[in-house]
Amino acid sequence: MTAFAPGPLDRDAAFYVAGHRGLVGSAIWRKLESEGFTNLHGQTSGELDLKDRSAVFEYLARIKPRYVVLAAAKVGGIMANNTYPVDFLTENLQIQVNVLDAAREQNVERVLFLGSSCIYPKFASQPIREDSLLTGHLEPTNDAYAIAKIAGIMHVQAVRRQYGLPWISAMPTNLYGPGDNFSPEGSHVLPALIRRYDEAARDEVGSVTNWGTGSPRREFLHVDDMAEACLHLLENYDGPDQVNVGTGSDVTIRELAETVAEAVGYEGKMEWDTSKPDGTPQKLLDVSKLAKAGWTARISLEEGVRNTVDWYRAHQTSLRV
């Protein structure tokens, strides 16, 4: 058993960030570097396939991390999740089981497992509290991904019970920011809107059609805020329950589209294809547990969207596709 005492992590200890090139992992890496961590470890998917169990075990045995953040995952929007549920279930389960089992074998002191707010029931009471987990049916369009992430939470809780290691889980709301996936097929709603409206503004298109009715409400957290929250939780929180990470406020998809259109300078017409699915009607997280742990978000949606549009335009030749 490893006792946890709140306080600063050892800046010189080996720290492995799984998924350090992704949206969340790269933000966590930037945050750790800015906070003076000197012994960071990360591998691209080409260097280390996290679905390869023996390779994962060999890598962690070699670097012997004291801390691990599991930010690696197969992720996507409604279309991708609904089209490839087997891929989202099996690949995420493989990644999680391999990394968490290898971390346990190395007796890693602190592990932070990152999930998603889609773990909660489709019609959970709003704002969604942590104890809403497993109290109702999931949203069908991403239930396979959600089940994989729920399994990760259970894995962390099981390690705490069986081995006494102070591992924790955090469930972020919808994330966005530098390093996001802007591909037409694999992106989430906010980067998809940024790409769509930026191209429409550039090409002077008269109207833009978005999926659904525009009425669902969503909460959005800038990934730099998420990275800051992760380090705060590692240094200040210990408990078996997952911690919601969000802003505590939401907007409609229509309001989001209007914010994006303004940020890119698009002045054309906005239309909605109501034959396309809306997904969950509302997903607003109760962040009182996070606030009690001493952290609140600081980047506004307007500021964050402008920041992300600037990054998108500066990196269009090297975007993930």
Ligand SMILES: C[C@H]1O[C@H](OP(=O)(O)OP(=O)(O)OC[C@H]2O[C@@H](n3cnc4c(=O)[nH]c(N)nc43)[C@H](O)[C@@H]2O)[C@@H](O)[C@@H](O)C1=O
The other form holds:
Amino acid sequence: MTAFAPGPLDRDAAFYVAGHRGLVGSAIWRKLESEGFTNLHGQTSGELDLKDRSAVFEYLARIKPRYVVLAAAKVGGIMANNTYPVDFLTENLQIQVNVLDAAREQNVERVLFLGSSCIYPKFASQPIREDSLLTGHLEPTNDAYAIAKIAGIMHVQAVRRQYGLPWISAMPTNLYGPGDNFSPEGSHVLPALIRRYDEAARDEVGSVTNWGTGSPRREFLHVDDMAEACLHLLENYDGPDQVNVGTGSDVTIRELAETVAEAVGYEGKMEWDTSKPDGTPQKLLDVSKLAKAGWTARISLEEGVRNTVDWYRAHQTSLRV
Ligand SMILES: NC(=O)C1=CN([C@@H]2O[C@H](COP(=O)(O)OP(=O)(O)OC[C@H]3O[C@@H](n4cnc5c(N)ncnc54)[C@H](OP(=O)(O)O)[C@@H]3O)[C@@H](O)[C@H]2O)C=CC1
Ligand SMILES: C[C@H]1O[C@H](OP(=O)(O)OP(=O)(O)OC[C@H]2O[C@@H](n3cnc4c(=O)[nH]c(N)nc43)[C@H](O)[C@@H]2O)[C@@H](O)[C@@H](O)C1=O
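Switching from the form predicted on its own: structure of the form predicted together with the ligand?
Shown next: the complete complex, the earlier chain at its head.
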């Protein structure tokens, strides 16, 4: 049994960020460095494959972290999730079972598990409250991924119950920012649109086609806000229920495309390929629990998109595939 005491984490204790090169993990790493953490640990998937159970156990036994954030996962947009459900289910289950079991063996004091807003029912009432989990059917384009994430929430709750460790889970809304995956087929909508509209503006293309109808509503949180929320939760929140992390407001995909087009200076036409899936009609998180814990988002969508366009333009030659 380890009691949770709110307050600053020990800046010199060993802190493992699983997935430290990804969108979220790299933002958390930057945030921790800027907050004075001196004992950070991370491994690329080439150095440590988190699907390799014995390697994961050996690594955690060696570094003996006091804190762990699990930001390593198989992640992708609507098309990747819909096309490769087996990979999204099994890789995520393996990664999280291995990391959480190894963290348990090391008696890690604080673990933050990251899920996703897609764990909630497709037709959950909006904004989506934490207690709507498991009250209805999932969105079919990402049900396999969602089931893996729901298993992760349960894993954290079970460790709390069986071993008394104050571990927690956070459910972020759609994220974006520096370090994102800009691959045209596999990425989420925001990086996909930045790349497509930036190329169209540069090449003076007259018309750009987006996926779906443009009518679904999504909420977008900048990853620097996300990193700040993660540290805030680790220092201030304890409880078995997952905490939603979002901005509390959403836009249609059409409005998002207009924001991106304006940010990159594209002035041509916008078309929609309705043979591509829309996914969930709306995903807007109720963030009152997070607000009660003392944190709210700061970066507006317009500012965040401009910041991400700048990052994209500066890193075009070294993007992830
Ligand atoms: N992006 C989003 O919109 C959202 C993300 N989330 C959640 O946030 C978390 C982080 O996502 P995000 O940063 O976007 O994802 P990324 O794809 O950007 O990063 C994932 C990281 O996981 C690592 N990883 C994947 N597989 C393995 C493996 N087998 N062994 C070791 N490392 C592995 C990768 O390491 P390497 O680079 O070394 O290969 C990569 O750095 C995930 O849990 C995701 O579900 C939740 C909601 C929305
Ligand atoms: C974070 C979240 O991410 C996924 O769910 P999603 O919210 O549906 O994510 P998305 O960003 O891929 O799409 C959002 C909307 O945007 C439309 N759209 C238009 N044009 C493009 C486009 O070019 N690319 C993409 N990807 N989408 C496009 C698209 O048709 C859809 O209506 C899941 O993986 C889920 O598991 C998950 O956790």
